[in-house]
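Take a look at this single chain, the form predicted alone, given in structure tokens.
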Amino acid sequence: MKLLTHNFLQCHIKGVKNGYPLNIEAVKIEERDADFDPDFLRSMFKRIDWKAFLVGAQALGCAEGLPEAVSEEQLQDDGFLQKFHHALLEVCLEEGSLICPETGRRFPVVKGIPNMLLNEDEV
């Protein structure tokens, strides 16, 4: 699972109202190349909480570099993008959990999929 990914995702069990970033415990963790695309990465920087993108990234070890907030002219400078790149879609979580941040409630990654089904009592 990539740290976009971790972005989207948040508790939805019945009742909880601080369900989001959910917390991240790495078992086992991946690097994949991918495609390094600067208009991608300043499209998605719009779309993504970077304070919950920040705590993911150091879950993951991969946030040595990245700042506090990110400003206009970062986001054109490329040794920004690519550390940007880095930790948002070469960084996987291939084993691990997702911890809700108000309940507890783990959420097991198995090959890099994080299974978000809920039981029947979180309804």
The other form holds:
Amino acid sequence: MKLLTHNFLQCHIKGVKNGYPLNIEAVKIEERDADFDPDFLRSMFKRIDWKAFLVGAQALGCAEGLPEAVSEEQLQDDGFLQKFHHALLEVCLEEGSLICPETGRRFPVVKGIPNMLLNEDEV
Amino acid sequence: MKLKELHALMQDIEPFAQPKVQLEQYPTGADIASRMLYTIESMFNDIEGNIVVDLGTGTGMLAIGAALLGSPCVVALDVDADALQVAQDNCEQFEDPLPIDFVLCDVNQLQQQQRLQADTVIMNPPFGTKMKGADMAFLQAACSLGPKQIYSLNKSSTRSHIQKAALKELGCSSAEVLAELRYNLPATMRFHKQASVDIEVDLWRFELPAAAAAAGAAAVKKMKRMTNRMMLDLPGQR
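Cool, the form predicted alone is there; where's the form predicted in complex with its partner chain?
To see the whole picture, the full complex is given below, headed by that same chain.
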């Protein structure tokens, strides 16, 4: 599971109001190459929640060089884009858990696949 | 990439080892999948550069094809962990890593995943023969992902029902049948009496408002001018 996907997921248990972003407990991480596309990265930057992305990057150990706030110049800077690209698309959580910040409910990640199935009483 | 190339790359995608009847797990063959995806990309450019969600990915056929056609981010969802295992193994067959993430989740629980937003949803959902209303549940879930366009395979017999629901209940700005296909299912399920079954299927394109860019609107107009029904030329389907 890449950090881009993590950015899209929240705890969707009925009644939960602050289920985003999910905290990450990483047990196994792998790196996989992805095509570098600056235009795609710039369009993704507009669509993700940067703070949540930083939370994920910190958990997966790839937050170095990623600032708290991103300037327009940085979005044109190859150095920044490479780091952003790597953290967003190339660092994969293979084993671990996504944890709801409000309830502590754990969504296991096995072989890179998060299990977001809710129990009957959570729907 | 030419259709032939895409088809060849998708040929080795493994089907379900033990298809679950209740979930209507039949594989999307490489023939249909490659033609469907090729149409989506060559006619509408709705795959390359787009975030694609494959709802009910099963063995990953559509997700893999979308990645091969240049989607930089494919999210493939399914409710069955066994199917996702097959899908993942299918991805690993390819030399270069494919930009696909799998998520185990229930389509009926998707509404609350409000941040999961696609540009394009592509799906071959259950027809609703085993779980009544499954086809509509998938279409509703697809709309909730806020895409600009949705492509889906549904039984031709449900055409007017789907058209009405899409336009009147789900807020689609357009609902077009791009093509009719004959979906040939070999006797994968134990209860099939015949050696194979032919099902008439529509390839749908739904558009959602507030994202119909000029190009999208023009493409739909172009489709309306063309014959509304094309028989996709599948071998042995006469």
